[in-house]
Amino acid sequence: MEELKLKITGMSCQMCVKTIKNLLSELEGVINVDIDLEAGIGIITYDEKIVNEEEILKNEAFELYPAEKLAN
């Protein structure tokens, strides 16, 4: 399992966080994500052997609420 930490922008609310959670449950490799509203920061757990990086942030979450990624 490899984690993904990213700062995640244009969230306001608990439905952004649910959008985002539920677009990317859709993914298939992605086995967590843990998002913190306030801190705008995102820590995605994830199968390298089925999904990477890339993948993860080309979802449609990140079309609608941009995303960078974060040092480890």
Second form
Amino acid sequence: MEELKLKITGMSCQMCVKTIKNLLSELEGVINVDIDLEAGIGIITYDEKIVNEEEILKNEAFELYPAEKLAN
Amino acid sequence: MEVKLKISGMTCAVCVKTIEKSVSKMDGVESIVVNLLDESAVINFDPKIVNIEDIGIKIERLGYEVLGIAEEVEELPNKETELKEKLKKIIVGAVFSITLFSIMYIQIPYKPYLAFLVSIPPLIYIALPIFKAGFNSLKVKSLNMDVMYSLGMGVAYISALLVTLGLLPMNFMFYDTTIMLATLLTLGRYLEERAKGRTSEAIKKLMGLQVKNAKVIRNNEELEIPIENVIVGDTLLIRPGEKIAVDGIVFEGDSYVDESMITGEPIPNPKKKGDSVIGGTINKNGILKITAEKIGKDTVLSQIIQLVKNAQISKPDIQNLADKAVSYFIPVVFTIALISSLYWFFNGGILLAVTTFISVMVIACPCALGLATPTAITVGVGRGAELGILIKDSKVFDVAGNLKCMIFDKTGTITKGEPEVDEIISDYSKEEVLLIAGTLEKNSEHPLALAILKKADELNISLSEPEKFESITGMGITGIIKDQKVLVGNRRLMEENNISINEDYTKEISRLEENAKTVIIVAIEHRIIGIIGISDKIKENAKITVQNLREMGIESYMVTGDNEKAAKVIGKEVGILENHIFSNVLPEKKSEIVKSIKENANGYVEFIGDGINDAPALSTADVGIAVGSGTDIAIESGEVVLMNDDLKYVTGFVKLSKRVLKQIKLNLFWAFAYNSILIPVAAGALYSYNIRFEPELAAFAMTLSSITIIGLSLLLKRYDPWK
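For comparison with the form predicted alone, provide the form predicted together with the partner chain.
In what comes next, the whole complex appears, and the chain from above leads the way.
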């Protein structure tokens, strides 16, 4: 299990958070998505055997809400 | 292809962008415009490439719910082209009617054939849509007016065809009648639609108040951005003469703001730091900086627009009466037409029978009946909105006719709800008493404390900090100032602390209480140094309102949580009878009192209160009236919201609702009057006096009855309840 910490921009309400979670949940290998709306930070837990960082970042969610990887 | 989808779940402007961005990337989608306000998306797409289901699924994947396809996309321009199209039909119809009419009266060869040929283009262009509509409603087994028109016109045209075929004599040639009927019907509808468009002008006016762009300050930079992009917490800059974009709170600047369009209050209100402002109102003279508090559909203005829209489509009971009447009306008229034409067939021949049938069918158009209530309500609700009287449910008009009791909540409704210090009795100076009381009360949020602080502020008394303080619920505050023990509170606080009140003060306290004032006693080191009388002022128009209501046959009642003495004094001052005053009523018991008044009243009961804690009472009454202070309105409770807390709006509302009810009744009267006078005439009741009702005239009379009703309803637009 790996963790990906992201700085997500553009969210302004709880629905935006839900949107990102919804879209990411369709991605196989994603185990958990934690988003702090106030801070604009998302922590994605995933199974590195099924999916990798790059694939996650390519998800539609991040086309809508641009995200950048944060150093752990 | 353009489709409008209803979407729920969007809460912010970013949600809008998210959906737009995501859907617009789909193949085949040409454009998408999402509207947060009415929770919809208008999508233009190529049905060959993508279908609406896929688009819906895409939106649902994002986490929003697609409720379905909205009723056809309503667009104003469409309505206008429709009206123009009708007008064209009317002109063409008029030209052909005159031509056909002339053909009947001149001697030319092959007249029947010529008339037939001339009648074809207008038949297709003008009459066919009416026949189609009639046929469609027959298919769904509903006898509506289109069916009646079609029957009338159909009979006329068939008889004309029979003439052309040589089966009937020349005077049965009704080509001109058919076309003229169709033209007049179209004219009637054209006029109706135009008038209906005008009745919703109030909504358009309100919508016109909405601002499209806002000037925000972000990162110390002034930006002009579309209103949808404003978020809660943004700083907005409003210059003199500009409209305030959203609901917010002033944090910098002083200015006068014209709120007449929302509250009906004609005089601009001064606004300073900390005051609320409403979106859509106009900033008069100074520059204001505000913090956005409510945006989109949460703003007062959007809520008002929604309310007015809903009220205009809600149906009062009296409308059900009209609807029922229409459904009986058609079979009755059809029977009359059949019987009378049968009678005239045997007593005057086939020509008379046919004319009679056509006349009756056409005259008995129920459209005036159908228009009677909605036009009056649309205009009335719109007029109310203009005056700052928001009517949310048209049932208020049913109640208006037999309104017997108006129950007032005291604090905030009859009184201003803002206690003020109005008497200080002391051996010391006023300032000293206020200084001591104010220093302690500084730490309290109690309304009475606020009154003392306000007074101290007015007199420019600089308050110091107490060394210690403690508030005792229901009694007052104790503390230490400059090493001295200070008590500020009611009689009980003094008793508990064994402080005796001398005779002079006892007398003064009783006098103040008899004048409905709350008394605060100030003591230092076990000695009383003064008393403060605080009162909640009665609103200016309270007395005249009670009196005006009485003149209209409505008795006023008052319920309050205050003590009996205070309640009676206030009741007396505004003219409410003593046995109509209910004091010491806990908020949750208010609705029980309303219920008991309702049971004993020989009519309807309305409750008027300031909304929030009165909600149960508001809903128990037949009609609940919530008084708003302009910005902070309890828009959910009650059927009526008065945007201005001036009590003259209560009489204003009562008068307006009575006037609308009167209008509905008057309209129904006219609708029935036209029919009940003209149907017998059309059926031939006066043939023996040689008075005939020609079919053309019937169509004209029918149009006239609709126009009468619309015209009368529009008079409401200028109604002034205070004149």
